[in-house]
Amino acid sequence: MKKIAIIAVAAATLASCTSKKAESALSPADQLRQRLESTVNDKKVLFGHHDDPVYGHEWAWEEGRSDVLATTGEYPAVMSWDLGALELDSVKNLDGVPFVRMIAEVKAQDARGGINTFSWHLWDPVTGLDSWQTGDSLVVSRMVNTPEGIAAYNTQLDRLADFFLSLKRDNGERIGVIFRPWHEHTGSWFWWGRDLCTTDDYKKLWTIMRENFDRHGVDNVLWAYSPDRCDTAEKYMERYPGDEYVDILGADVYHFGGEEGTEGYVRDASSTLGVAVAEAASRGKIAAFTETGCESLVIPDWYTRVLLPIIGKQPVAYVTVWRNAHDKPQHFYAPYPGHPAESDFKEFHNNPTTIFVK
């Protein structure tokens, strides 16, 4: 009997190390694609906040702070983050967050288990317009077609492709992140919006990108597609650059108009969403909800009325609402204490398919 439990014993130990090789095998990009995979499959969903531990209603840059935190005991499970001005070699991004600061907040985050997802709200790199300056419809056209554009444009993604590089646990190991480019390219409020470029053109932008990243060697990223509200699938992947660039297919969709804008606000998202969650499904990749919200929450029972049941419906591995403004009183997403919205915002905490995070 001795000997028989020495063997179980061995094969147990042997098993739990052929285990954890092949999770190191692994990049770290694949190893967080398994992660919200299991969210998936879990039938949970990760609540996520942007730039939640650097600023908040009516505070800024004090250091263990959030305004989820404070409601809920618990950070988000996903921190949202800008790399605006990231690519101008600025010290802080677009809404003056140091990037030292930042890339703390990632490592903190990642000790925690939670997760980081990054967009990119740049400046031109030919003509220096920032992303919301729409009065120029050749910017895309330039920055991927002409020499001096390509020239640019990869000057600024060396840039970013060092920062991703950057991010390593105390180990050394490095930190698998989200990054989603080029977002809400279905509308027109930022120049490589669908009216500004061409599908080809669009679509380049993802390939230099890719090709460059890959030049610095860079695995530690899953990349998030994210159109505005669509109503069909073939305006969903009408811009579509390839199942090779992509790992999350995302859904950028706002609640406007308060109370009377619900139904509108749920009808969109739930259709943006359900085209999201099928292809993803037929491709093999990751449906989330990259990035939502009611301004204000004006509408004090929004995540549980009208949030939970959105995603209750739809299989995401996460939802992310956008920032809590120190310097705008009414631009806030997440309740803070006191808030008319406190206590529902409790009760979708509590609710047994949310995820945030200690």
Second form
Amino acid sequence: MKKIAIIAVAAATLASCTSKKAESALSPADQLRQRLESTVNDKKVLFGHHDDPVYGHEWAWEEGRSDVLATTGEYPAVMSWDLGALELDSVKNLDGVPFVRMIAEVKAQDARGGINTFSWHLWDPVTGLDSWQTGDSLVVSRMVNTPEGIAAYNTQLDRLADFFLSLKRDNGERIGVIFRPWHEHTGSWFWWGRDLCTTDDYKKLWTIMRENFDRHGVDNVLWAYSPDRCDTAEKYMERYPGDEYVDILGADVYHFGGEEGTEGYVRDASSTLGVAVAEAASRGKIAAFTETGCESLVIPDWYTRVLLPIIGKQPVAYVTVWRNAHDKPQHFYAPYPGHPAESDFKEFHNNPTTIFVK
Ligand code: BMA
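Since we've got the form predicted on its own here, give me the form predicted together with beta-D-mannopyranose (BMA) too.
All chains and molecules follow, beginning with the one already shown.
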């Protein structure tokens, strides 16, 4: 008996050492993947907001403030950021967020148990067009097919890779984050949109990027692919770069047109997420509602009446709404104190399926 007990204790100790070792052997990206997977398995949804702790409706750059915190008592579980202008070596991003502050907030969000995700509204590396200038349909082709374009693109990517590698905890461990480049490419409002580049060239944006990040040894990024609204799997998957390049299958679908737009939004968000969820399931990936919102929250019960039923039917790991601009009074997607949608947002926050940072 005694001998068996000793063997059992030894085996248990060995097992726990092995599992600890296995845990620490996971890359920061894989650790984050596990968290997102367990969120989905628990049938929960993490709530995210863009630029949440750096500015909001009619305030900017204060520390410790957030419209979501002010209305619900908690920060969002997911902080969304944009890297646009980092590729130019700028000290601030395209919306004026200093990168030094962004890095500090990413660390703070990680320390409170939250997650960070990044988009990239970049400038064309060759001619310097901003993301929305779509008059030149050769931007992507130059970036991925010409030696000067590839070199200029790689210079941009070197800066991004260094940025991701610099995201570390106080103990030196890298912070796992989500990166969602080349988003909404099924529309044509960015120069990497569907009508402005070929399928092959779009995919090359991803492969060149990944080769660059791999050369730098970036091990803390989960990659999100996020088309705009798509009603079929064919459209959604048309420019999918491949399973080896993507971890999260997302959807960027906004609610336009107030109450009259509700039906169309519910239909389009549900069908696009339906495709993302099905494709994610068949490929062992994670689905997410990567960008959404109803500008100005003109529907005061939008969060519980419109959004919640959509995400209730789709097992997505997180839902992220866009920014509350400090300098554009109508440009906000989360309520602020005193806004008519505040009480409904509190109800959304109190719903057992939604997770904020606590
Ligand atoms: C858009 C708007 C712009 C902003 C851009 C990049 O949706 O919010 O004001 O500059 O995103 O963040």
